[in-house]
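Below, in structure tokens: the form predicted alone, a single chain.
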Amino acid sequence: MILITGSNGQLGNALQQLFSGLGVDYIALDRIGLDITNKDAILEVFGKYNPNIVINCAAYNKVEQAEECIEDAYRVNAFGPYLLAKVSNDFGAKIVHISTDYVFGGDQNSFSEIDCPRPLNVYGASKLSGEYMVQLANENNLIIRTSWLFGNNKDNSEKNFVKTMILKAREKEEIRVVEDQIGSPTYTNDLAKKINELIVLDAEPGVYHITNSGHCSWYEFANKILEFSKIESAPIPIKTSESGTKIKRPQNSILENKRLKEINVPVLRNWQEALIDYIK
């Protein structure tokens, strides 16, 4: 039995679709179904379903707001994962915890799993703390760092960068996109398949970077979205300093999928191929 937390999000939804197609026994719970910051609620779920694998997709992802809501960010991104990992350990279950490229400071050309994290903002710091807390509480862990996710949430209502660009272009809005932040867009359907592959392989515990191959700026990403959607629009490139962000963001957050290669697991396809499939 696999327990998925944060089930309403893009990755949680992709995992559910994948497991349903494969006939995998799973239970998916949203924040109402399971508050991961409540130990009694976690114990109740484990007592009822006794999962042997937990995939934690629950997170506080409001990057800008985290700077002001520090307690909320750490409660969901660090304290909650610790409780989930601790109960998982007590029940003999593996935990797969989803983390982010924002644990890095963006001061290198790319980052492998062995590079030293240096978050630039509260969100990144809270996610890094979550990694440490999960590893502290449960040795049977997989920490999955990924970046720039796009996919559909459960009721297809959640916005992502792809949907936002298409909507703005169709409504003839001016599109201003930063050109000095570089990363790897990642399709949640592809990520879900690779997470499942690591589970099936019973991969060694530790940190794994999983992103679609290749990289681009947000500006280049926007242009490809509109090109593949066959929408004529010309985004305006801007610097991060012109974007209105109130926090520091890594200028380069390319994640090397080094550990996948070391264990001879194929890396994900190029992000442009994945984007074409998603738009279709």
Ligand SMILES: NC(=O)c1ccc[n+]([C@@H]2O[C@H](COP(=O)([O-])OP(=O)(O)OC[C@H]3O[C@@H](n4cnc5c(N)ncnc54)[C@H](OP(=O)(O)O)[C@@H]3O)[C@@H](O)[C@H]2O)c1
Second form
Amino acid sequence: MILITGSNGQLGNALQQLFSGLGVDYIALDRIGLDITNKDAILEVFGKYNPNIVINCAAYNKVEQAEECIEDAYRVNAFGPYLLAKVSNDFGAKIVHISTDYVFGGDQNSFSEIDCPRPLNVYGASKLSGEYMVQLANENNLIIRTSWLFGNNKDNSEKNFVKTMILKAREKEEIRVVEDQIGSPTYTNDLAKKINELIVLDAEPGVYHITNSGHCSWYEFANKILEFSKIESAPIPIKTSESGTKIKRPQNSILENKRLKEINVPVLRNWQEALIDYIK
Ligand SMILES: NC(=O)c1ccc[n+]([C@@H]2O[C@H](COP(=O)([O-])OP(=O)(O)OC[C@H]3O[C@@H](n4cnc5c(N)ncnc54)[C@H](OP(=O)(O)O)[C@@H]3O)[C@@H](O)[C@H]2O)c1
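Alternate state requested, the form predicted in complex with this ligand (shown: the form predicted alone):
The next block holds the full complex; its first chain is the one shown before.
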């Protein structure tokens, strides 16, 4: 039995769709069903369902807000993952934990699993701390770093970059998008399949980078979203310094999927192909 936490989010939803289709035995719990920062609640869930694998999709993802709400970010991104990892270890279960490109400082052409993390903001630092806490508490772990996710959350209520671009263009709003941050957009459906593949293969514990192939700037991403949606609109490229952000973000956060290649697991298709599928 697989336990999915944070199940209402983009990745949690994609995993549920995948497992339902495959007939995998799983239980999906949202924040109300299981608050990952509550140890008693985690123990109760383990007592009831006895999962042998936990996939932690719960996270505090508000990158800008995390600078002010440091305790909240660390509670959900580091303390909660620690509790999940500790309890799963005590029950003999594997933990699959999701992390981010934002653990890196953006000062290289690309980052592999063996490169040294150097987060530039509280969100990135809290996620890196979560990785360490999971590794500390449960040796039977997979830490999956991914980037620039797009997909639908459970009731399709939350926005993501793709939906925001389409909405703004339809409403004929001026679209200003940064052109000096580079990364790899990743479709949650593709990521979910690859996570499942690593589980089925019983891959060696540790850190894996999983993103769609290829890379782009947010500006190029916006242009492709509008092109594939057949909406005529011309986004304006801007520099990060003009975007009004108060925090540092990595200029380049391309994750080299080195470990997948080393174990002969095919990397994900190009992000543009995935985007076309998502928009369909
Ligand atoms: N989104 C990206 O671009 C991106 C990029 C790189 C890495 N990642 C990582 O990928 C993973 C999945 O991201 P996502 O985009 O699917 O996230 P998401 O859509 O924001 O979903 C996260 C879910 O976690 C839930 N949650 C928050 N606090 C919780 C708690 N204390 N206990 C249980 N659930 C809680 C949220 O519920 P509420 O909505 O009810 O608060 C939300 O449903 C995360 O680890 C994230 O850090 C994401």
